[in-house]
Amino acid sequence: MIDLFKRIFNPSRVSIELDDIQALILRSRPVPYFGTNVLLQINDRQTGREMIKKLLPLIASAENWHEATDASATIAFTYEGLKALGLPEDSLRSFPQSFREGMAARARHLNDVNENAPDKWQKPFGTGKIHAAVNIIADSEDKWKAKLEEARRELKKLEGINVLVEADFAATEEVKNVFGFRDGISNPDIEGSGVDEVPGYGKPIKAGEFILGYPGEAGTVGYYPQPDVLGKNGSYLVFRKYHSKVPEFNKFLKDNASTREEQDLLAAKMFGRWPSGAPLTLAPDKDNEELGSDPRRNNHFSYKDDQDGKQVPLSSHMRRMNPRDTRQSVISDVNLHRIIRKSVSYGDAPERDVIKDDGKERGQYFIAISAKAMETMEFLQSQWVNDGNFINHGDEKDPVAGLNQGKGVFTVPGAEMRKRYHAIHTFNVMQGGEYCFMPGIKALKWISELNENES
């Protein structure tokens, strides 16, 4: 695979403090990848601060994001976690209300209702017990295991830190999700990170949309947690665990398309891309693996000449999550609703002939980063994922990520007439999540050195 990110780095374009930003924000996801998400509970503030001191040497900065080869670790905290660390009251009050409330309390804003409701989540999600999330990821099994063992050794030295969840994930060189589709192709570039413009990726978006303490698209610096050392160069992270009902998805395809080729096309229409990653806009009739694996071309397209959705349905997952230049019935600035996705898959991808629930755990750890992550995620979930008004489709939902509950509809325009598919299930069921704050490197050090009389 072409290493696009090394090719486009331009040090003269760096204007943000890369050495104070956690690497996850800017590093591209490894190919292949191996990793673990570790969720922790802090029972003692001093032990929590000591934990940060011990883990800090393992946390990579974004200074060399474009040439990263080592395993990296990231740490983020829930509001309950920051309280457990004993942050000053003035600092705690400086966080947004939605972050302080937490994801479970914001369920209706996220349309996490019915089968996705918090009372159906896996514990300990939504209980207030999750205080910190550590993400470890590498491009080889050996590097991953070595970094994970380092973290385990440090955590074992501490009494008062409980490991609540330790969940592994992985993907091969094809980087496909459990539905069999290449994942993580399109992420926005950040202005000031040293990135040059690349065809298909659009103009880099202002740093303040993703990293606190910098101007955003409106030209102003948004409010961020105080003091300055705490908030600047940090960001917010959304963590959501989904169980993917792949056999039910396979059965839907089989029930609604008679041949394998027709099933493949219907699946591509629902996702907006073929399994290889080739976009329907550039490969409307069949998959093109060479195109799908080429980062210089697989995201270089427009919807300008497909405003009716005959190539890529307006309601397809990819088009909903990034409408690009689609004409919207409810106007919104696409750049203000972009997120940096670092999602990873867990479990196996069953064969297409598996159409009954096999009882296996598989799905996605959805990880999204934004300086306005709570606001952005609540907009995406309530509007672009679970509503169709912005594309003049009424209450039609995302066919892949929407809360469809067996009643979903998917509209596919055709050359002569449109076709509507019915009885779509919720193919990705929410199993829990948290809103997290991902501090900068200096902020981590500041928190670790807080004295009792300061808190």
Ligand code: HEM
Contents of the next structure:
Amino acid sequence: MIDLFKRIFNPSRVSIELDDIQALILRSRPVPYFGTNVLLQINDRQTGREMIKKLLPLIASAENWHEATDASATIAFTYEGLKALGLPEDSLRSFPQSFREGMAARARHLNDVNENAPDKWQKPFGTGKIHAAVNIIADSEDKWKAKLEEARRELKKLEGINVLVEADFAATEEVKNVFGFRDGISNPDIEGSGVDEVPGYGKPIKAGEFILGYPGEAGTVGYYPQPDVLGKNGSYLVFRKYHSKVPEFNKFLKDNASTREEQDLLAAKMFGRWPSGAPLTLAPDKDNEELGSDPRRNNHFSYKDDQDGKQVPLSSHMRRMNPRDTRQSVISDVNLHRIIRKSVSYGDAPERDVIKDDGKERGQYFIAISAKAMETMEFLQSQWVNDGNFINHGDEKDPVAGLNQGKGVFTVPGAEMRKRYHAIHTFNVMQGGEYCFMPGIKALKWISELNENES
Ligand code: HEM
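Can you return the structure of this protein in the form predicted together with the ligand rather than the form predicted on its own?
Next comes the full complex, and the chain you just saw is listed first.
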């Protein structure tokens, strides 16, 4: 089995409470993976608390994050969910404004407008009915089904909990998304988690950027939900369902590049990596499977010697999302805008010659985690995805994640002259999403034991 995301664990470097943090933040997804996202509505606070009690034994902590696990579950709540659970008023008020408003209400800040606007989202997204999200993931079909069955059994016992959506996802050993590109390679490491530095991943980032209750890059502990037991070791999770228009993407490649090799290069310029995961910086001309699957090399690069983007366009998805050492015309500290991505794909990956919409459901459940995930996503979406000012590209948008609506432009600097591609579509269309809070293990217990009289 290819181990794409291997990290070396050094117990002497542990300084955060791993046993109180949900595993998803730190543990790599199993390879291959099979899973289900379950979205729930809590109709009665007491039953909601009961549900947490029943699900708690299925929720893994990050204690052994470095060890592969066969199956695990994660739970997170929307603000409406925390209200439905009857959290004390003081606690509810201690959550940030953006989280309390919810993703749909923040659409303007996320540039979720026009084609991506909440009124076009799939229900129940944006209706306020989604209260909790449970993510179940396993490394084999059998273990996934067993874990899912276990969760279903527990949920069935509870009247007052509605299962609104059960959506499956999966990836093979190559961990490719529906465009055929390996995904989930570059994620920041967290200081104090026990991780040993891996070349190219840079210095681990201060825990407070990702987990509540610890100092962040500025050296101070950010404000977190109260009481302490509720907020500490928790984090925020941004969930966005995308429909991927792969046939339209294939057609764009075909219309703009004549040979298969040229199409592959154009696609790699748009993503910043080749399908194998090999970074364009280290493999400028063609894909390199060995490089793409080597975790010690596939993220070990810098843009220092490519400031004009002749190898990796400044506008490519990956370079926008993490400019690394690119000189930016709008200065900002790249490490303050990092997210931990745990996105998963659903549906099949059509061959490159499929260029007509086949009506199939396929795409990505985009999952981003950070101690200020709402703020970071709103920054990324408005500045780095849907604007080009920070790279001196006017209003040019991200060719993969941008709201391009058939009018998008993609600039590719070349050895002699630059090329501009036109008529880029929104290749990934928003279907809906939610801002969630992912409490620590002790917090889950605390919520589950809240007394009727206290709330
Ligand atoms: C919606 C469809 C999307 C697809 C198909 C997609 C695909 C990819 C791929 C293939 C990579 C390179 C592999 C890797 O390093 O993991 C990547 C990297 C990345 N993407 Fe996306 N992405 C999508 C949306 C987004 C969005 C909405 C954001 C954030 C607003 C985002 C943030 C990132 C980040 C931070 C990286 C890593 C960059 C780095 O550290 O070098 N992606 N994405």
